[in-house]
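Shown here is one chain on its own, the form predicted alone, set out as structure tokens.
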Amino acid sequence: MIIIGEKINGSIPSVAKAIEARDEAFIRDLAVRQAQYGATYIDICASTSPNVERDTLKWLMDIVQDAVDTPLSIDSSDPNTIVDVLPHAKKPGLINSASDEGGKCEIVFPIIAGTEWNCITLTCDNNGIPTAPDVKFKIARTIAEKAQKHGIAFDRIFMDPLVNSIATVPHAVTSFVEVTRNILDAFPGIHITSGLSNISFGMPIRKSINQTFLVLAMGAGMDSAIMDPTSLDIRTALYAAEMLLGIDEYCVEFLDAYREGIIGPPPKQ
């Protein structure tokens, strides 16, 4: 599983407070702990006003890159901001994100063509976020074709089918599963990712819902997730799912993680 660590995000009150106070130690600790628990990328999202977002992203990038060697996921709703701060990265990572809304792919794809940067792409357009799987797939095809035109291989694309909240869309998960399978069939090598917490928005016991969604989505072929790698429950669900799906043959990784205390209660001495 490709884990995109979600903890350094200014929409989280504690992180917003740290950003405002320029608390480097707080940000560094979040980066180190996510790396220790297996984050493939560390997402960095300022969630500040546009006039300070670029400087805030660079400040966050400096702290994280000094603390860990894990590649960054540069996260902003403004593709021009992402393009502006890319040179500040010490090595290629992940762009979060582009979509078929407002010409975002046309801004991002020419910049990363011919590089080693990967990109999360969202199945939304100028009409918003659809709920029907056929509409999501149509947008995914449009984005994939744009990537091809710029010579960007499918294995550099992390397609996010944008799971809807189960509180408002009863078929949210079945729609996600259907479009995931269709995307994987149509575009060999492409990755599927998702922000796990979107499924449980507006519901109680959100962590349990997120864990269950992770397992169901992995069963459909999702191989990446924007998640909290420091959460013991999420980690345990992930390792268990990989084992039960046959990804972790002979339970090697599950048992190693258990012995090392990465999942489950620590074994008795």
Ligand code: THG
Contents of the next structure:
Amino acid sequence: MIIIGEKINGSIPSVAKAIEARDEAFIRDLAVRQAQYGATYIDICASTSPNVERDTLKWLMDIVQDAVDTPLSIDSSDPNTIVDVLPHAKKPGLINSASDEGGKCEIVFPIIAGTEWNCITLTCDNNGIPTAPDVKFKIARTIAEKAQKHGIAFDRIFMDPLVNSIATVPHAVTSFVEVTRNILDAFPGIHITSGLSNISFGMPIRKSINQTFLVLAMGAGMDSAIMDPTSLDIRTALYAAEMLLGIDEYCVEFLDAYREGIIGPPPKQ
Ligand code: THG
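Output the form predicted in complex with the named molecule next; the form predicted alone has already been displayed.
Time for the whole complex; same chain goes first.
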């Protein structure tokens, strides 16, 4: 599973406060703990006003890159901002994100063609976020074809089918499963990712819902998630799902994680 650690996000009040106060130690600790618990990428999202977003992102990049070797996932709704801060990265990571809205692929793809940067692409366009799986698939196809045109291999694309909230779209998960399977069939090697928390908007006991969604989505072939790797419950669900789906042959990863205390309490000596 490719884990994108979500904790450095200015939309979280404690992180917004740390950004405001330029509290390096707070951000550093979030980076270190997410890396410790298996983050493949550390997402950074400023969530500030556009005029200070670039400076905030660069400040966050410096702290995270100084604290850990984990590559960055640069999270902004403005692709020009992402492209501008890209040279500040010490090594290639993940762009979060492009989509078929407002020519975003046309801004990002030429820049990352011929590099080792990967890119999350959202299945939305100028008409907004669709709910119908066939509409999401059509957008995914358009994006995949644009990537191909720029010489970007499918395995550098992380398609995010933007799961709708279960509170407003009753078939949110069955639709996600359908579009995920169709994308994986059509574009061999492509990754599927999703922000786990979108599913539970407006619902109580959100963590349990997110965790159950993770498992169902992994069953459909999702191989990446934007999530909180520091949560013991979600990590345990993830390791268990990989084992039960046969991705973790002979339970090696599960048992190692157990022995290392990454899931569950460490065994008594
Ligand atoms: N897709 C893509 N990128 C995304 C999202 C997506 N980036 C932003 C967002 N959605 C994913 N990131 C977050 C970050 C924090 C939280 C939710 C989504 C969040 N955090 C709380 C905290 O840390 O305090 C609560 C965590 C918890 O209780 O689990 O809510 O969909 N491509």
